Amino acid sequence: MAVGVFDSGLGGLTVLDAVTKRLPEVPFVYFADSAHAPYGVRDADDVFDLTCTATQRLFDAGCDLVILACNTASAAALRRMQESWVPHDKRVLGVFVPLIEALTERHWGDNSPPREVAVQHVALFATPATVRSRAFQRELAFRAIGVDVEAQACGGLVDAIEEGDMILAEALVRSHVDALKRKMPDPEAAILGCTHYPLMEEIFQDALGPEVSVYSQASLVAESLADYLDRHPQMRGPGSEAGFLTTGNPKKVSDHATHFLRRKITFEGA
């Protein structure tokens, strides 16, 4: 009944933490492609190839369902994977869907025409690759009209978080928020479009101001996954062991992950 959770690095641990708390009976296998992180500076073909390789490793570990807890992979690779690569008896889901459901207040299966929603001015903070893909804007346009999205590529932020340099990370957050507000002075909502960014949510909120609603992914993904497994119980894979896999140096990644989640995490080589 194992479910896979994939990220290019450690950001997806924010999602893993939330889904583990929401579904304590489900064993999760987490895969960090740390040797190739960050994905946010790579081109779409590279992201596709790396994501397929990692996802196959999770399939091999007994996971029939894999969550791409990486916005860059969800933006640049997911649709192509679903159309041309994912086996018929497996499923790969991304992390944009729960965000868009929350923002538009409509279920993903609602295929009625796009309509106006309450929020009209949205700031999107994401990696350069996610911003280039325009995947968030494309998916949002299927469901909502009249929403102005201003995207800000947050170069350097993932690296700072992965290295545990929170002083630099805070400075980068404030710099990127300033840059966004020069383009959109009064956003009503802000999307933290990278699973690393929830660790900096308080800084984003402080820099944006209390009047801006900040949407973070981890809890939204957890609720969405619980609902999906209720509706598709057959997608609980045959694996029975939880675990942590990485393409990087297991000790270094384990040390960073332990600091990241503030509990002991032990990675094995993938």
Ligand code: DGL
The other form holds:
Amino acid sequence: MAVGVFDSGLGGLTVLDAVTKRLPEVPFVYFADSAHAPYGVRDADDVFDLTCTATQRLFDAGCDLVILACNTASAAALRRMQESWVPHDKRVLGVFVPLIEALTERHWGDNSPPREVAVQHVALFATPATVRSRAFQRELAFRAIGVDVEAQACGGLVDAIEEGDMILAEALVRSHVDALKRKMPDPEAAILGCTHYPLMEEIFQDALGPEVSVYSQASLVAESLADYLDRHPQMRGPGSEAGFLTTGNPKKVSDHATHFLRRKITFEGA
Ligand code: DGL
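Please give the corresponding structure for the form predicted in complex with D-glutamic acid, as opposed to the form predicted on its own shown earlier.
Following is the full complex, with the preceding chain placed first.
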């Protein structure tokens, strides 16, 4: 009954942590494509190829359902994967839609026409590839009208987090928030549209100010996954072992992961 969770690196651990707490009986297999991170500076073909390779490895580990806990892959590759690559007995889901449903006050499967929602000025912080894809704005436009989105591509932030350089990561968060505020001085809500960024959530909140609601994906994705597995129990795959796989250096990735999640995490080579 294993379920796969994929990210380019450590960011998806924020999602893994939440889904593990919400569904403690499910063994999750986590895949970090650390050798190829960051994805956010790659083109869409490259992200597609890398994401398919990683997802196949999770299918091979006994997962029939894989969560792309990576906004860059969800934005740049998911639709193409679903249309042309995912075998008929497997499923791949992204992390965008649960977030947008929360922002637009919708429940799963509510396909009613777009309508006005409470927030009107939304700041989006994401990787350069996610910002370039405009996937967030597209998904939002299906559900809401009159929402002004200002996107800030946070170059360098994923690399700093992957390297564990938290001083640089904090400086980058503050300068990206400043840059965003020059374009949109008073956002009502901020979306952390990269799964690495919740590791810096306190700094984002501090730099944005207490009046801005900061949305991050982990708990929203966990609720959606629980709901999905209730409705599709057959998508719990045949695997029975939880585990952590990486294309990077297992010792280095394990050390950084242990530091972030504050519990012992041991990665093996993928
Ligand atoms: N954590 C990923 C995301 O949510 C990918 C970041 C990257 O590799 O650039 O976008």
